[in-house]
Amino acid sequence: MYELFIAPLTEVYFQKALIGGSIVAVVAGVVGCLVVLRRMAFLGDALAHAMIAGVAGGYLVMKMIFGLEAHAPGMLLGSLLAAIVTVALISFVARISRIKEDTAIGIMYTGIFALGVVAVSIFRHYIHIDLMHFIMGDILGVADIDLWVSAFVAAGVLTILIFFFRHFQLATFDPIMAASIGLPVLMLDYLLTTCVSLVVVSAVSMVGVILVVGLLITPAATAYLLSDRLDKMMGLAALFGVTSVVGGLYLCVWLDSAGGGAIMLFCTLQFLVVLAVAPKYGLLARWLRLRRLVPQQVVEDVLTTVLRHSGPTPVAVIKTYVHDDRGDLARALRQMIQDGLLRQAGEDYELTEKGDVEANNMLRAHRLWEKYLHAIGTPHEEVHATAHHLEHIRKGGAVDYLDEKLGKPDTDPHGKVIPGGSS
């Protein structure tokens, strides 16, 4: 037990990785909630990849002008400028052409990423950047300056999010209302993009492109499966980000693997577990809901059976006319009582006012379909059975269309009155 859990904590490299990764995970998880809700995940990926051009530019300037190697603040400033240029170009292309924003993101981030790669290769005598390190990161080799930069950026970004939380919340869920009450929605968009850029550029040198994008998206998506409130979602996202870092670092030590890959693997496995067992939006909960779901066809058949019986209807009569191969009838009757469509009269069932309206709508659909089938030459003995299947097709104004098409008939082919439509 000591060798598995305590021994790694005594190592300085593990402590630095734990602290740096947790700082990045908290701020990335919180900002990532807004990124996920606004469907900006691809933009986060674009900013992360565009960083290499900014890192190369910052490295080159600091080396050629100040003679400094790998100066973190200089590369941070260059990366931030690259992020701003990337966002500006994406916005410009999407605004002045017929190219959609997602396509513009794909074009610009690959182009700027390629610019950075070319710059690194051309000025390789001045720029000493390991591209694999940039993409994959080296969280087990975190420098002190990286810790300080990420801590200051995290503090600044979290302060902005706390001060403008209500503004971001309203602009995310209802931007039209936010604009109507005078909130600067466009400015908030730019502010959020700046926050995302700061998080990305402060973390890329420490955890790499892949991990920073993963920590922006996956913990927030995991929290989204468990919460319907933004503040709770942000707290859960920060927690899932930290557990991903802790679990991934232990995994990397135990398996002797790459740190960034182990963290992202643990983060993804964590998401898959929550996806399976989330009480409201998980796969298990969805399967249970589908198991309990009463088929609409059974409900509608019960309504028309009780309507045609004209009074309290015994269960035996309902069973005669309602096909119940899966044993849904008892559950359907309970559900219809809860929904206010039926009420019990002793051991029998009768329609409520709401149920009577719905049943007449079903009967109207059935008889209009019979009229239509008769009009197109369907054999008389097949009209009723076929209409019984088609009567359940009522979406998109199908029944009203039939009524208009047939000239608003009063009776079906059997001479029975067709009820008027009700809402």
The other form holds:
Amino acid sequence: MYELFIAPLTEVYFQKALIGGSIVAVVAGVVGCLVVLRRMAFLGDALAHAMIAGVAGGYLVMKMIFGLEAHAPGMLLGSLLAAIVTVALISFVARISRIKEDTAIGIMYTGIFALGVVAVSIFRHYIHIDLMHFIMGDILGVADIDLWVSAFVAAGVLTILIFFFRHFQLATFDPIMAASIGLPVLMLDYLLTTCVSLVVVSAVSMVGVILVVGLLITPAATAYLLSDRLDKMMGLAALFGVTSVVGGLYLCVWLDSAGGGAIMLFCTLQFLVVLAVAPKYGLLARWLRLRRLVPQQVVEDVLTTVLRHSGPTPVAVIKTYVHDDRGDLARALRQMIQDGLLRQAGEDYELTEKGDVEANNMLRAHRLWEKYLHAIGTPHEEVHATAHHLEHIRKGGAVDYLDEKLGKPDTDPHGKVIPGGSS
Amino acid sequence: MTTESPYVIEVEHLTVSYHARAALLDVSVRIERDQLVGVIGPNGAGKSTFIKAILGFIKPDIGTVLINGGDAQKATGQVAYVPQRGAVDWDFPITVQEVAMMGRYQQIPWYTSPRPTDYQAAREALEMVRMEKFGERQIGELSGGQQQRVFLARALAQGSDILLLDEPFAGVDAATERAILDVLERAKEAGKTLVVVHHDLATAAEYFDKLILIKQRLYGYGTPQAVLQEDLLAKVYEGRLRIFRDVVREDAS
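Next block, the form predicted together with its partner chain, ref. the form predicted alone:
Everything in the complex follows now, all chains and molecules, and the chain you saw is the first one.
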């Protein structure tokens, strides 16, 4: 136990990775919620790729003008500029040409990424950027400066998001209303894009270009499956981000694997587990709901059976008349008592007032369909069975149409009274 | 500033275009206070654009929209808006109560949380549309009519005198349509002016005090009797005349 859990904690590199990773994960999770809800996931990817051009540019400029080697703030500023230029180019191309936005994103981020790669390789004797480090990230080698940068970024971005929570919520949910009450919707868009860029830039050094978008959207998507409120979703996303980092780092130490990869792997597994078992939006819940769903046909058959039997009806009688090959009957009866259609009288079942109205509507539909089938010349022996199928078609005024068309008949072909309609 | 004019919405020579195509062309109309006004016209006639222009959400190429005598682009919050059902993300993590609270966002300073009075106002608005029992539900879990009523509550919570509704009756059953109309009429009695985009000509005469008939241009504004004229409708809905004969006749009877 000690070897597995406590020993890594005593290592400085592990502590730094844990702290840095958690800081980044918290803020990425929170911002990621807005990214997911606005369907901008691809944009995060684009920003991460565009960064390399910015880093190379920042490095070059700082070195040529000030003679500073690998000046971190310079590279950070360069990344931000590259991110903003990419976003501007994307929206420019999407707006002025027939190219749609997703295509524009694909073109621009690969183009700018390529520019960065070419620049880094041309100036390889002049600037020292490890492309592999950039692409894969190096969370186990987090430098103190990276920690400070990400802490400041996180503090700044979180402050903005908390203060302007309602603004972002409304602008995301209903931009038209946001604009109509005077929120600066366009400014908020830019502000959010800037926040996303900052987060991406501070996270790339830890998990790398390729995985950063996962850290942005996977915890948020996981939280999305569990929450019905944005504030709760943001809290959960932050939590899932941190658990991904913690779990991933242990995984990485135990398996001796790449840090960024282990974190994203853990994060994805975590998503899959939640997708399976989430109480409301999970696959298991969905399957159970579908299974528990009582077919409307069974409910309607029970109603008419009890109505025809007139008075308390034993289960045995219901069983003979209700077609039930999936074993839904017991559940249907329970559900109908809960819905106030039936009530139990000793061992028997009887209709409540609401159930009576429903049952009469059913019977009316059935007898009108019989009348109709009779009128269009359906063979006598098929009339009842066919009407039994058709009686479930009642939506959109179908029954009233029949009534009208048949001249509001009082009796069905068997001479039985057709009950009056009510809804 | 606010002039004492009988008109709450004054639209003058409004032209809005998307690229070369005019969505609205030289539309001028003045809407009086305390009216339930229907905006009718075929698909793609610019009905939604008209609503968005009144909201000040789109900038006209030319022309002015005055809300209570002031420019619509600056008159923020005087007009409340109920979006088309299709325009809302029903999977958004937000509850009924939170949507109603959005109506109060303009009154809440950015540095504080919603105050007790805001909660009160949001709850009252939900009570007005009889949705107070559903406060904690996520909006996607409601029926179509309930969803419509929640957004109505949000518009009422805004406290604006003018409400714009984009197709509130689309995709709801007859009983729900009644319930929504009921809320609209109560809002009118409370002194609101409502402008409603509507697609069903058959009910237009019955529901509204005034009708605006548009297809890019303004074809008519006035009482249903004045607007639902066979020749006017024929011009706007080319080739689908048969349907309108009924409408016009019903209206005459």
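Rigid core: the largest C-alpha set superposing within 1.5 Å between the two forms. All values derive from a computational prediction rather than experimental measurement. Numbering follows the first chain given and starts at 1.
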Did Ala82 shift 2 Å or more between the two forms, C-alpha, core superposed: no
Rigid core superposed: Asp256 CA moves 2 Å or more between the two forms: no
